Structure formats: structure tokens, C-alpha cells
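Next up is one chain by itself, shown in C-alpha cells, the form predicted alone.
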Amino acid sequence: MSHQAIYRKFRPKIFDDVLGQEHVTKTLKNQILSDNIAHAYLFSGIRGTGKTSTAKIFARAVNCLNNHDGNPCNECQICKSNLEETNMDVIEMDAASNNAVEDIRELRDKVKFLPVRSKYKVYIIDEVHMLSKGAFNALLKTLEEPPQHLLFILATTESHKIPATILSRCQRFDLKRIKSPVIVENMEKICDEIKVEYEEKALKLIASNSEGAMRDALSILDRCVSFNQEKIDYETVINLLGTVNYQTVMEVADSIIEKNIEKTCVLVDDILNSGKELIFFLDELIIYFRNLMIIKTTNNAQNLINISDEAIDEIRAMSDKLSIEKIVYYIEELSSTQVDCKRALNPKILLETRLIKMMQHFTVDMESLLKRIDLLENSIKNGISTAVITHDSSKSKHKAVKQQTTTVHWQDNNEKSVDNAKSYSPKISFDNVDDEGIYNAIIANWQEILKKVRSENAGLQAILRECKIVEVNNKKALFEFDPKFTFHINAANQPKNKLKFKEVLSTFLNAECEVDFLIKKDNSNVVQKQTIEDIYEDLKNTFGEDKVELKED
């Protein structure tokens, strides 16, 4: 006896065998039990999800002489003739090869005749979207006024190509992609039945490559069984699919994360020289980072990732090295590279170039970038230069803040000075304005001070938000910036801004108070910046040359 493909040998015989499509099979069974059969059905979905199998089961069930809970018995004369494909009342058509208007007109002439042995004459039209416009118009007339004995079952992978006039006359059922655990479980049962040993991770790899199509998974399984009839192991599946070993993918990903350019290039070269497809390799790498993202963002990764528990543990350990933003960046870059490699003349060189660029540069958080650019624009508009003044703040000592509340109420005077500047008459609740009192007053009313600075100069307020007071010495308030806020301390120490802040602070305290801005001592040397061109160079180094543009008025 000739070999029969596994997907045909184990094709579902009843509705209960159609896996992953319970929303469809349950509805059809209920319609059969209640004798509420429509005249036309449309089954849509990707390849290999059970459209044709469901159509064949339905064709048997509606005509079965001994129906069991909506399922065909597969033992009566009608069911057996259908299984043997000898029943003249069930006609299967392939619209891809019978798509002319003459074919549908011939069909329309035949549907008038009553079924020979069955209750319904059933027409199963596969890939119905391939019909021509004229053929659809010819079919429409039959669907509008069908005979009572007629049942149409249409199947398609591209329902959007079917005219709305046809869709509106059919009961439509969309078959979903089958989940990987369901596919794996079915393959395990088949392997047990045909007495073939298997590795679980090998079946999981087959399922992940089937993209939710059971037929694709069983076809791959059939190839593996033909290669080795004793056992289906992981390496066999890897070799037959032309994919990359998951451990190798993890090594490449780790070298990318560690920014090890030499190791990455060597690994990629070995992978491609071994005959693996570049596009498949990129696909595996993208899936790896996707798994990394899922593990880092969810607590239920096992249901969303089709890999072994050991691999999940390894990826979880790797996820601690990356932020979500960086993982997303890698996925986007690799996906873009995959698309470009498909049309590149030398995809290997393009891949190596993109990987090196990806390891040398990393995207900047957009919120942080916009904030810093906005600050720079405000600084330039206000004429702020960028001289950096460094100070060893390690010698500064914080004074203890007394547990007292200092409240300030600002009152605008009606009179205005010649330079149109506002003056304020503060009301302070402490009497002795010494260093400690100034320190405590600034601490207690810092947000109120920032509000008043904002009314005078919004850009200066944005700068001062990032500093904190460290001490007051001889009525000179010292404020400290973190070393990462280079632009902020540049702007804050500009004489114009220091004078403005001194005026606001002195008015608040009702006493003269000098101000100075320090930067925390850092191991790196602080380079002085004095021009807009220097700022431009600094921004290029920080964000990347392609992210910054200098425009001159």
C-alpha cells in the first residue's frame, strides 16, 4: 500500500476532532441538532486550520442517518460513501481551476436536480475567492433563491476578496490560528500512535514554525519521521527546517547585548556558512528578543512562549541586563534589517553593518530627548551661554533641617518699574534670617519659589527643578546638580540667570542672598563649552549625529 501523508491519515472525522475551533464546531452541531441549517456557509482562515475538514464533516453530518450529538456516525451508508468519495450528492470544487463563469453556470444548471440518496445536495467550493467577477455574479443568483435541498459550503483564505453581496448571503465562520500547545499535544498523540519517540522541544520547534497551521505542523512531522523513523529529535528538526539552533541564537543575542562586535560577527559568519538561511536566522533572533520582552513584562510567560522551561529560565536571567526600551529598539532594528535584507544585493554585508551599528548606538528615550531639546531651545532663546563652572561639592555639608514650617505669600504691587519688572512684598513667618533660617526657608518653600521663578522665566525654572540646596554659608546658598545635568549647570551659572534667581530668592527672604551652583564631583573631567557649536557637538555625541540638526537663522 502506498504511503499516506500524516495530515491526511489523521484528518478529523468528527467535529470533536477539529482542534482549536470550538467556537465553530459547537455552533454547527447545535444547528444540526435543532434542524436549523442555513443554505450557505463560508469558512475563512489561514491555511491548515481545518476549513476543508470542517466542511467535509458538516456535509456528512447534515445527511447522516444516525447522527450522534451533532457528529456524523461515519458508519451509515451515507457517511461511508462520503468518506470513500463516491457520494454523488456531495460535490467538491476547486475554484482556483474552475473559476470561469461557464463553470458556475454549469453548476447552476445542475443544482436544480434533487439529491440521489441524501437529504441535501452539498457543494463544497474551496478557495472561492479565486472565482472571476462574472462567476461570482452567476453564483449570486443561485444564492439569492436556492432550492431547499441545496447547501453551499465555501472555503477561503482571503475573505476580503469575496464580494459583499456573496458574504451577506452566507453564514460566516472565521477559523483561528491553532495555539502551539494544542498542536504539540496533537503531534504527541500521533507519535504515540505510530510508535515514534520524540523530544518535547523538537515538537515545540515544529509547532512554532507552523504559524498556527495544523497541516503545516503535520507535514513537517511527516518529513521528520521519514528522516528518522525511530526518534524525532531537536537537531533533526533544525536540519530539516534550515533554522538555527536556539542555543546558538541565544549566544548571538548575548553577544549583541554585551556589545561584543567580534564575537557577533564570528557567530553570524559560522551560522551563514553552515547553510542556514539569513532571513530564517533573523526571524529566530527577533523571536528571541520578543520572548525576552514577554518575560520581562508579564508574569505568565509560559502561556505566551513556546519554548522549554530551561530556556525560559535562561532568558529570564538575560532580561535583567536590558530595559524594555532597549529590547523594543532591538526588535524594531532587526525587523527593519530583515525587510531590507530580502531585497539587498549582498544581504550578509548589510546584516553585519546593521548589527555593528545596533551595538554601537542605542535609541534615546524620546520623552527625555524632547525635554532636553526643549530646555536647549529655551536656553538659546534667552541668550544663555554654556560656560561650565565646576565645584568640589564633597566639602559641602548639609545643615540639619529644623522641624518648622515657613509659609510665604506673594503680593504683586500695582506699580511697575521702568524696566517693566514686577516687585514683590513677601510675608515671612520667621524673624531671624541667618544661614540656618535661610536654608530651612528654602527647603520648606522650594516649590513656591519655583512657581515664582517660572512666572519670571519658564526656562530658568525648568533648569532649577533638577538642583537641590546643599548648604548656606555667609548668606550664600549653594545648590547642587547631578553630573548628568551638564546643560542645566551651564545655564544656571550664566550670570544673567544667577542674577535673576538671586533677585527672586532675596525678595522671598527679604534679605540679600547670593547663589551659586555646584556639580557633584565626578571621575570624568568636565569640558568647558562656550558656543552653540560646542553644544551641537555635545548633542551629537549624546544622541547620535542623525538625531540632531543645527539650524541657523
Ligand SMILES: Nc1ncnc2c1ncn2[C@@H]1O[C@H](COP(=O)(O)OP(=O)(O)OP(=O)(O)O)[C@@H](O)[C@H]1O
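Residue numbers count along the first chain shown, from 1. What we label the rigid core is the largest C-alpha set whose atoms superpose within 1.5 Å from one form to the other. Computed from a predicted structure; not experimentally measured. Compared with the form predicted together with the ligand:
Put the two forms on the same core and the Cα of residue 450 is off by 2 Å or more between these two forms. Shown in the overlay between these two forms, fitted on the rigid core, is a CA shift at residue 490 of 2 Å or greater. Once both forms are fitted on their core, the CA shift for residue 154 between these two forms remains under 2 Å.
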The other form holds:
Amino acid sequence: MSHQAIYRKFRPKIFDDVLGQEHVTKTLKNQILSDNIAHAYLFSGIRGTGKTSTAKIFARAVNCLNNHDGNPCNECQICKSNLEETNMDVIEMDAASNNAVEDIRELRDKVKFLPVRSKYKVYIIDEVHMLSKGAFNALLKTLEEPPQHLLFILATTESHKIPATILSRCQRFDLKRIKSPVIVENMEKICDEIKVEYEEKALKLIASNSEGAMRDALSILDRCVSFNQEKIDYETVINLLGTVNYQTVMEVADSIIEKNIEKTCVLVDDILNSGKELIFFLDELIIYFRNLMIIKTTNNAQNLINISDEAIDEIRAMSDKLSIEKIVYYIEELSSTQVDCKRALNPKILLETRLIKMMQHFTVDMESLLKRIDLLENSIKNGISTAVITHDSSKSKHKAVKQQTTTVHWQDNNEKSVDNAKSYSPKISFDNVDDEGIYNAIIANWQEILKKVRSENAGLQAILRECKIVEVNNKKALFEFDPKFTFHINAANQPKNKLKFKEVLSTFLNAECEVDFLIKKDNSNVVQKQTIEDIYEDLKNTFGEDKVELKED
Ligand SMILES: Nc1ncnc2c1ncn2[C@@H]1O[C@H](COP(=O)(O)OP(=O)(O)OP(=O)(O)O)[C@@H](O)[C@H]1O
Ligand SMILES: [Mg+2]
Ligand SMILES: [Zn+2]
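Mind giving me the form predicted together with the ligand, seeing as the form predicted alone was just shown?
The next block holds the full complex; its first chain is the one shown before.
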């Protein structure tokens, strides 16, 4: 017995079977019911969402002798001849095929003849973007003065390739990506019909891999059925797709978030060595962070992501620990890594490098941290009271310098303040404040200062969040931005913003303090000047003293 692909076997036969495109099908049905048909239609949208199916249904519906609520009956003579492709009045052309140009030329001469036995003579031109310039011109001539009995239905995935002159003469309908729950439901129905058992989560995984294209989902389903006739289970889908087990993805994401470089590298190595596609793996990782983002920002996540309830709970717990900025950062970095990996000669090395970079992004640069501790210690000696230095990473070994009043919070950018920060208020004496004192006070109270700025001007606070204090010179505080924040630096340097910040800062410090902003110098060539010892220090700081060893040769 020959095997017919599931997606062919289950091609929608009436408008009501075209799932997820109600915005299109409802309008078309209404037009048929009210006999208000235009001469040209264009169905556009991503692959496998029902363009060709809708075109065929529409071609039957306009001529059906007995239509039901706008749907073709599929039983009258006309419908039947359409379904059997024997109706001379319906001409289906695939613009991708070689003879399309000939066809269009012929078409110009033929369109004037009345349909043989139907109301409309229908031309379905599929993949219409493939037409040559000449063919488009020929088509345009016909569209300019279409005879009453003529109906054109064009379909394409690439509407931007269609000349504007043609577009303007068509009623256009955009078919959307189909939502995962709709895809899953359709697959369930099909499985029941072909009597194949399935695991719900297997179908969800298929749906999430089909990117909203029903045909893609049904093709994967088909492959699963051929692979394992009895039952479609999660493992089969994973094996077929070369996707990574969700649990593994979660583990990798966790270790990235924990900044555990060693664990991340080992996990990634395992995954790639087991034959998984690097690009697929990155896809999964991006989806995981996207899920974190969705759960963090919306209440009703169920519709948006395709995962089990237990997984949702786990993700929710994780999302509570992370700021939205951090999540977005991960998504952006992973996405650009994915793009670059597709072009890289050695994508694995690129991936590892980027992951390490990401994990280091939110750690305080140890060298400047030590420098600042020195400064703080000096200022203690000079009379400014400073107390416990905590760092939000629990692994930081720099607890210390116990003194009287103030608590200095070392935090990752934008992260929520830790517990006792709420009860804290600055009690630094500024009577005799010098540049170093101001510098230390700004460092120590940066989150507080940002809060004050926010209460005056939230936009300004969002800008200043991206800068860092560099030094204070003659009572002028110098802040720097990473070069990628050009918008921020321009905004910060606007006189009114500078003035506002100066006011807030001076009030907060109880000392007059000017401000200035600059772009951080690109020190990429500084690296070359580093000595072995410098690199050794860096590595020790990054990976831990016990993990790095300097071998003399
Ligand atoms: N909206 C939908 N509802 C139900 N099934 C659909 C839908 N879209 C696609 N399918 C399934 O996918 C198959 C192919 O759909 P169709 O040929 O209409 O897609 P298309 O948008 O024309 O794709 P392409 O862009 O590749 O030409 C159908 O036979 C059907 O099984
Ligand atoms: Mg098509
Ligand atoms: Zn009919």
C-alpha cells in the first residue's frame, strides 16, 4: 500500500478546517455569502500555514452550486471536478515551474473566453513571487482590466518580491503562524484518526519545533509514525529532531546563570559530542531564556510556551532570581552567537568563547574591585566610616573591613538590592570630603543614588544605570559608558540631564559635585601589551586561584 504523507492526506477541505486563520476564512466566507467577490486575491505568509489550501477551497467555494455557510459543499459536480482536478475552468499554475512564463502569455489570450460551466474562471498562481518580470507584466495587463468572470488567486511566502503594481490590484490576506496549542490539537485529532498513540509532551515538542507552520509539524509527525508505528513518544521526537532533552537544556542554562564556567563547558561538550546539532542546541537554550522572560513578564504563560506544568514551576522559580535585564541580555547574546556560529569555521570554539564571555559579563571585574577595596580602606583610615562589603555573588571571598555605620553593597548591575539595603541610609560625614571620599560615597551608594534619580526622572535613571564611576577629580565625578551605549552617552551629556544629575548627586552627597560622561576606551589592543604574569593574574581571578597554574618552560 502506498503511503500518503499525513500533511497531504489531511489537507483542509473547507474553510472551517483551515486552523488558526479565522481572520482570513471568515472574511472570504462573508464575501461569498454576499456575492461580493474581488478579481484578485493574494494569500501571503510563512510556509505551511494554509495558503495553497485556502486558495483551493476558495476556488471551489466561488463556483459551488450548493455552498454551506460560505464553505464549498465538496459534493456538487463542480466541487467534485475541482477536487479531481478535471474542471477546465480552474487553472492551477505553479510559478516555480519552467512553463509558467508560457502559461502567463497564453493566459492573456485565453482570459477573454467565458468559463465553460462555472460562474468564474479561476487562476490559482502558486509561489507567484517566482514569476519573471515579463510574466508579471503580462499578468498586470490582465489585472488592469479583468473581465467579469475572471478570478485570480495568488499565493506566496515572499510578498516583498511582488511588484507594487500587482499588489495594489489584489485583496491581500496574510496567513499567520499557527499557535502551538492549535497545532497540538490538530495532531491529536489526526493521531486518533490514524490510530496512533501519543505522549502529549511529544506533540508539544513537535509543535514548538515547527515554528507555527502546520505542514512542518505534520511532516515531523509523519516521520515519527514511520519510525515508531505504535506510539509517538518524547524520546522518539528528540532523536528524530536532534534536539536536546529539555532537562539538559535547563541544566546548561542554570550553570550559565550560576556562572559556573567549568560545568557549562563540560555540559556543552557532552551535548555536542553526543551528536546534537549546535544550532538546534542554541535554539533550545534561547527558547529556555525566552520562557523565563515570558513567565517573568506575563501572568498567563500557559498559552505562550509549550512545556509541562512542572517545568513551568521550575522556570518560575528561576525567573524570580533574575532581573529582566539579565534575561534579555542572555537572549540577545545567545541569538547573535547563533547567527555567528552558522558562519564560523569552528562554531564550537566560538560558542564556548561567547558563553564564557556571557558568564563573565555580570561579574565585577576583580582587579577594579581590589583597587576599590584599597581606596575604601584608605578612606577608613582617613575617617570615613565604611562597614561590611558584601557581594551579591555568595562565592565572593571579599567579606571584611568591619567598621561602624554604612553598609556598602556590591551588586551586579540592575539586580535587586539585597535584604538589609532597605533599612539602610547613608550616614557618611561629608564635612571634609575630598575627591576620594566622593568617589567612595558614590560607589557605596550607587543604587541609592539611582533611586533618587528615578524619583526625579525615570528616563534619566534608565540611562545612568549603564554607566560606571571612573574617578573624581577636583570635585568632578567622571562616569563612563561602554562604547555600545552611544545613545545613552549622548542622552546623558545633554545639558539638562547633566544638570539634573548634578543636582541629585550634590544633594545626596551634601557636597557640590560636577559630573561628566565619557565612552570607555576600547582597550582591545592593551591586551597585547599584557605580560604573562598579567594574563596569569586575570585567569586566576576568573577561574579561581587553585584552578590555574603557571608552568615555566
Ligand atoms: N491553517 C491550517 N490548518 C490546517 N492544516 C494546515 C494549515 N496550514 C497548513 N496545513 C497543513 O499543511 C499542509 C500544507 O498546507 P498548504 O499547502 O496550504 O500551506 P502553504 O501555506 O501553501 O505552504 P507553502 O508556503 O509551503 O506553499 C496542508 O495539507 C495541511 O495538512
Ligand atoms: Mg503553498
Ligand atoms: Zn459544491
